[in-house]
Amino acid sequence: MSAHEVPTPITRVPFFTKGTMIVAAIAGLGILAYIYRLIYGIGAATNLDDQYPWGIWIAIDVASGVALAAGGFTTAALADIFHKERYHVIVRPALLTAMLGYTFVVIGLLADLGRYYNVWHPMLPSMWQGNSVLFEVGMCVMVYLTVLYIEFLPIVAERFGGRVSLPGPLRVFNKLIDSWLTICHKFLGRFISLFIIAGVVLSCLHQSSLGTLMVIAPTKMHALWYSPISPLMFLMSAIAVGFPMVIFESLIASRSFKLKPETKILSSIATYTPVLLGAYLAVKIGDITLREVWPLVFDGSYESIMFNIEILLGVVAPIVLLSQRKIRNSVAGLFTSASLVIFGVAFNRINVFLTAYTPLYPGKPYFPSIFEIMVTVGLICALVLVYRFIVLNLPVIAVPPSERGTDKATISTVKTA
């Protein structure tokens, strides 16, 4: 990061604007499907049914969601654990990113579980199943999202620390929370790193367990998607999307609070990229090849076509768009290049969780209901408002002297995860 270069909240743009009241508006709707299917239940709600009990709030809000909050893990490790210091000024944007992907994701699996109000019971040892997969991504996902709250803590403290001022009869909180955010801030800094090693072991344990749900069915799933090591392949995923998710994200924060974008770094993660995705093609054509499936690959069927999708943007072309240097060092050429591995890696959620998936007795195919689809596309849209609401009150981007906001109390050059 350089020294010029601070984190600060951008107070001079304002929060609402033509393209967030339209967005506001559809986040509306998607809390009022939400409502709905809290009251009236699951079945009302959704296509959902005994033949097929996982749908688009699978797919795309949970294992889709998991995947690409895979930034935050990716950039900490480069950053504080590889000691690739000029990393530093995409962490925060990075950790927020993640952090808010992942609270999105329960909030979604919270419309997924037909009992949701006994979302606790795996905190209770005595309910605690060890054999159960599921048992592990969500003790997983539940450690881990305590952990990045804990990561990001350090951003609150150094915003608000010192500055609380509370009105009326909360007042009284003012001395207590601004001890807090001050030890917060002096202590909590000291070990940020070993809750990021702890987050790094969590995201690996619970990326690879999101591919073995489906392992304990192969009578059930196409043989393109079906796989013994769908938990390497899932991890490995993961792992390559990490960096475009960060570069994605950065460019559309850049152009929405009308900032120059960070090209240098971004092209410098990119290069990362092609080797991640061709690790992940390699072990992918591995596995294909020793399982013997590759005519289905070329039968003409209709998973051999979502297949070929899947490998074909998701994969090979985001490989030989950015091993090109004129590709990384260009924003639009960017923007594709990381929105294909993006498309690749939550088609590929798709796939497995729904193309590839046939139920011993089918009645008929699943489509996702209106209130399904609602609620999807209310709840991203709900993250993005939540993102611009934090960027513009906290210290999260890092930008230059000259587009910076008014507020100068909030500047502050520590150094936090």
Second form
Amino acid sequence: MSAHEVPTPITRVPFFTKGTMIVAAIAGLGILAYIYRLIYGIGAATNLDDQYPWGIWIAIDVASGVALAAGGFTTAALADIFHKERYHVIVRPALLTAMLGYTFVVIGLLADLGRYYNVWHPMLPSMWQGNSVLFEVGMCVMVYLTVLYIEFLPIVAERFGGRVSLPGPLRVFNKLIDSWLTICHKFLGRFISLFIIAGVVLSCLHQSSLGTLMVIAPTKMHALWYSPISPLMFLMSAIAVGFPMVIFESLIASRSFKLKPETKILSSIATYTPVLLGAYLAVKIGDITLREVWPLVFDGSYESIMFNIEILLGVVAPIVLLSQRKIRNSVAGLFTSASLVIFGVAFNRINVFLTAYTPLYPGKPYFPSIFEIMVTVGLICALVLVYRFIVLNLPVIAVPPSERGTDKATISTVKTA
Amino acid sequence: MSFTRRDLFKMAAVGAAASVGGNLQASDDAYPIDCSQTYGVLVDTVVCIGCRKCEWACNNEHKLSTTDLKTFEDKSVFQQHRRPVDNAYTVVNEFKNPETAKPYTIKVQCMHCNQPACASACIVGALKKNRLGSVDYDAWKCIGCRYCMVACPFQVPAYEYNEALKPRVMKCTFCLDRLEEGRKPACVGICPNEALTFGTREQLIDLAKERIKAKPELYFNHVYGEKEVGGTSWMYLASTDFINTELPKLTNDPIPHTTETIQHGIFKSFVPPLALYGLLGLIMHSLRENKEDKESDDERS
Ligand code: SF4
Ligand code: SF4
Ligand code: SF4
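Please move on to the form predicted together with the partner chain, as the form predicted on its own is already shown.
In what comes next, the whole complex appears, and the chain from above leads the way.
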């Protein structure tokens, strides 16, 4: 990272503002809906039935959530594996997003599981089921989440190492936690690369396997999305959405924390996006061509419209926009194009898991219930709040010295790489 | 199509596996059970009289409802198309044979596939095909993800959505308890008309073909379930092409074949993930050295 920009807890803004209050209120409603689901069951809280066993909790909270958390492994790969040092300033925000993203994926998934208290069952070797795509996704997500927490630990250690001061009777633990943090820090400092690579491998595995999930339902899937190379397309789109997600967040963060946007770094990672998205688009076109389903693209059906929105707005448009230097160098241009990519990938996941799925004996079509929507929106809001809380208290976002607060915590700087 | 489906699958699966550096080999040992000797039931819809006694016997056996046998004589339910639900593992529906315009009735339930998609999908192995032929469910293992319901090509498993704490996946068990005691399933036991015949798959396929041969004018020449999705334990005879029944049109490819090929390709002895790990490690290491070289060069100059 550049010598001037050091990750620092943001101290210049308060946690609560008018905006955060509203977000907190929506998150609160979401929690109430979640509790309702736990007490009265899935039948009462959702519009799911025997024909439509999966709804937005799977399509948005889980599938889109995992895809949009891909910024974590793509930036880690770029900065730490390919050693593009100047991108180090975005590693920590991306890591934090991934860590929180996956945490909320799991929370969202628990709402959808009929027997959420059995969620640990796949860990028992006696229940391992190597044929199950879901088993692989589950295991990878679980291990990856652990890796993310491990990768994040040095940031906590950096902030609190040597100055743990718990209040009151907890004081007795100060020394213990402190030395534990220091040990972690030292140990991790040495072995962190092993975890970083593991994180990238695990991500490739489950990002692609999410795309294999619906391949088991050939007779129920619309041909536009039913492809045996769906895992490859899921992986490629996840990789493509990683940087736009980082751009999107960074711009929002600099706005709400009143920092100067990192336009230079951001427009420089944005140069990768047309290439990555272009490769994805090429595979998609190849897939449509080889499976000879072009007529379905233009048949004017509901599915074809959804498909066209997904591709034109979510893939083609950002490729065109981000290929232009002028747009890449403007904050508004970056923000718009990044939002389009994010929209495109999330829309693709919704299409694969909901639009494309036609049960054999459909009754009334599925539309999410108010509780489903409340939980989904509430979880996103809760994620935003936790994110804000963490960047206000831990050294995540890089701040140039002139804009830094007077917090003492900023003195600690770690040498990265 | 210039490609056959199978070619395309193969090609595609190779591509998918290769995308993470895998080599490909479909596992044939995933289904060790010799399905010719597992039990099954032949449902002969030509002989079925639509008495719905099988529905009652099933409900009674599995304590799904306590409704009296008499109420099942009510045929007005045929006006609506019903599907198996959480408190009815099997239902009888009435359809019209489009050629003869005569109504016929058909009992539906879990097919107990030879290579069940539900079992392949299940994250914890809560659904399993056993040696007697039943695809059995273990609620204790189940996490309630409902992926089995997404996967089943017959759209059979139902869910106890209204159960808040311990919802179960509900589907025909092939009366496994009775099979283990050497008894027939409850529905077969009560059927007055040989519409339901219990036996090994091998016997049933022979019997089905004999019936077709004996009265070709009554039967459509196809044993549904003999080959569909790799074969099912429950098989059907009908007076009309099966596209006119509620049974879905399916190819002979086992449903889990594609996903399992991809999975096993990616995870073949963990070689592909480890190879990727090694490759990334190598890149990380060599690029770091490059950078250090460059830095020391810079210092020198
Ligand atoms: S019919 Fe469906 S539920 Fe029954 S064994 Fe086959 S895949 Fe499983
Ligand atoms: S709902 Fe239960 S039985 Fe069905 S796939 Fe999930 S864990 Fe397996
Ligand atoms: S008991 Fe036999 S004859 Fe009666 S409806 Fe069931 S299958 Fe048909």
